[in-house]
Amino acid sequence: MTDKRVAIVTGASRGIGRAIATRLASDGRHVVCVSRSQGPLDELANEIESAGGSASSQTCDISDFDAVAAMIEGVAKDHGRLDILVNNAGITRDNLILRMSDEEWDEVINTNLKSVFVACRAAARPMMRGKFGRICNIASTSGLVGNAGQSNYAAAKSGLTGFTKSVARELGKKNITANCVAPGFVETDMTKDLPAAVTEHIKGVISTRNLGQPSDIAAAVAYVTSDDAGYLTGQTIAVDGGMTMC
């Protein structure tokens, strides 16, 4: 049991998820760091604790829907509450539509969209019991404007925005908000190996002329999951340097 607000962050072992977990912990939350790999999670939890924060780790494959529900129910039971859910984990299986297999489509839709439905459904009850909840689903600018070679990923992320609006309408009267944060191009392991020419082209279509940092996304998530954000729900916030202007 804890007096701190308890937050679950999926895909927390690296990149944007790691930045979100670290930021929420620095803001006084107890953060349950979730990923498939125990080693990086333990390292992150220890790093947060060493900095004076509060964290624990939990391995879970988000493509295993029963495991996702059991993980969330277990966290709520162990801590006596669940206040914040950040659905960050996801995968890509990029391919042009003429070459995309059914498996590549289904794997991305199930992992990036259905797992979020399962997680939100499981989290709703403990949040309702606690009369407080903040749900943040990590979408993408690909879901706002599309991206060649990512029809599966764009469909899943676009689906998240509609799903989140519906959750916001259903749970708002219970003091539970639901929002999306949609990152643009962010400097992570997924972008660091892009050719220099591609990176310069990307910067050219971004108003601020630079790629974002994981901390930029974490800052937006910190706000939409804060106590101060009680009147913000059903929204998709694009953190993209002005690239999409949505």
Ligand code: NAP
Second form
Amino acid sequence: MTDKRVAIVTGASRGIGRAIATRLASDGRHVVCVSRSQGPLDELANEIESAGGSASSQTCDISDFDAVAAMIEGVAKDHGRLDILVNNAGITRDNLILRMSDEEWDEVINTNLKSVFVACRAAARPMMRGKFGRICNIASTSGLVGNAGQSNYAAAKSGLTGFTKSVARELGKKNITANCVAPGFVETDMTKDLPAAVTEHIKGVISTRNLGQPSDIAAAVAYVTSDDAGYLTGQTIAVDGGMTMC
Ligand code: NAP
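Can you swap the form predicted on its own for the form predicted together with the named molecule?
In what comes next, the whole complex appears, and the chain from above leads the way.
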């Protein structure tokens, strides 16, 4: 069994997940980097190890629920522990409600919400065995205040906040915390295709007047998943430059 706390970070191949994996590794965790893309995951794990950290990579499609449970059970078995689970992987399939297809709805709900339920259910047992757990689910300000064209995404992300509170209530007495971090607009592949006029409008309603960086989100996740955060549970922390303040 490794001495380091073992963390799984989904969606680690790029963007916010990559920053979270890098940050947790620099904080001394062994990080299991998960997504569907072997190449970028191997590259990330190598980069972390070259910097003196500890990481491994594992491919998993989080919309394949059996695969998610098997991946989590496998990590816990291989390392003899599972301390931290960051459910970060997520997708958008934006459309106005009148045009949204059943497929667009189901794909987003399955990938962004049901996969998190399956992952937390699988992680609860090894965390209980270890008498320690930190779950961090990456939500979104769209789930807090809504966003036109994102009814599927907002429903999934809003669902995460209620789900996480319930998990926090169930598992708190086992020294397992569960929180959400809700990013605002962060510069990643997910936001890179926004028209310039939309980006400028968004900047105008953000108190700090800039988009966030993946490292801004990673810093919040690092705290939420740290040993120091044992008295923080059931919360949703918006990291959005003061855009929502709710
Ligand atoms: P991104 O750049 O599009 O990256 C998404 C990550 O999720 C990739 O690593 C991708 O990996 C992984 N992923 C997607 N579908 C997957 C699947 N079925 N199985 C496994 N992995 C999958 O997105 P991001 O901007 O970093 O967003 C990360 C999280 O933050 C998401 O939950 C997103 O909803 C949330 N968020 C982002 C923003 C923002 O402004 N960027 C704002 C609010 C919330 P592969 O393609 O390699 O599988």
